[in-house]
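To begin, one chain is listed below as structure tokens, in the form predicted alone.
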Amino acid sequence: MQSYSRWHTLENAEQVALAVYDHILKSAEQAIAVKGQFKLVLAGGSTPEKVYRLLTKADADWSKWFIYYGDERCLPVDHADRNSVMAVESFLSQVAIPAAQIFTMPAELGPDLAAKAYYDVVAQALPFDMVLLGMGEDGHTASLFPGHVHVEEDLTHAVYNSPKPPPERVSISAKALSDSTEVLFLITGVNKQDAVNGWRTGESLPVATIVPKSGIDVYIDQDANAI
């Protein structure tokens, strides 16, 4: 665990979502003031979805937001299990971010073609302003799973044999996810305790490969934080 990680322990998933919502809006306002844009990488999962629903009520300069995805499942474009479908339904369809500034992973093409297509998107976007990430019970993040080997220098990865269905996915690489002004982890639920403890004690987990220069912010609820 990097020494410059910042842990924020909240009572429950709703409080985690509210704290992350506040953090995103402040960072977006600052990035837009300095650079004229805010490049945000979205995560899948139930707690990020809570954040997205909060964001629909925000008074933000949506015309300056640019949206990317950390990973995606290789499913049809309208499949309910896709991260993009959740993000559209809970957030993007309700705010005025220009469609040309929303970069959806073409995961319906399959892992290889989708990873190649999104490589160029990521290369042009870097560095990101903020990356949102979750963590699975096995310590995975985005679609970077324990035991999977990828070319570290790549910006995107084709993912096969995911231990969680569906087996085929696309993921931004640890290198690219780390190339961000801020990285926020959202971790909730008692089922995450073992992975959190392993991360804290230095186990070789995918979450530990995300190492931005500015450190990370971990927003965690009391159930997941076993310490």
Ligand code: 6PG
Second form
Amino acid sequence: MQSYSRWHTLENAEQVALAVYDHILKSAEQAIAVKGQFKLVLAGGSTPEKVYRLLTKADADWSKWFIYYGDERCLPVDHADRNSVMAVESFLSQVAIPAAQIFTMPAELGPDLAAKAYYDVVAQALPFDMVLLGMGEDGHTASLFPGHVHVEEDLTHAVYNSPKPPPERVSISAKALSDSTEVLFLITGVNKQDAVNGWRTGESLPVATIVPKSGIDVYIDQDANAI
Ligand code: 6PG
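With the form predicted alone done, generate the form predicted together with this ligand in the same format.
Below: every chain and molecule of the assembly, starting with the one above.
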């Protein structure tokens, strides 16, 4: 399956973060003006973290934001390697989004229970307004890894044997991540070149399974984009 894509090439990771920050704020304003809320799915990774730090300085209507996670590592609640811990530290602890509007994945329960619990959250949230995603150097996105087989129709997946530690994770499915008004990929660093080229030439990588109706926006730096 292919979806059309808009590629935005920026000089470096800082410029990628700034461009994504602008995009998020514009989309949030628009969504809130039209329907009174903005449902945003967060990603892990170093480039999203830069965006989150920028967002803490924004003058946004935080009371209308709803926060979800695309994936989580099955680690204790306060473990430093959890995406939720990074997002809280860099962003959520510093803005006035009501706690009841932040939907953390209960990944500490293990993949199966967490995926079941988060299914209901995703089912009630869909469609999302915006999904943020990174990409690993093997072409994985969220916790959807090459070679892993999941039931496509599910909204969430229990993930075992992740090639990247920790091995146990929970992820929103490609189908549910694609059910979003906008999907933004944030891709930086020279180690992403092979996967980016594979994606562009039609290799069947997990990133290529994210196919929202409106296409995707890929924010990428020059290092990752060298063809
Ligand atoms: C994970 C990471 C991972 C990350 C990519 C890109 O849980 O394994 O969160 O999915 O998003 O590896 O990371 P960078 O933005 O740091 O390049």
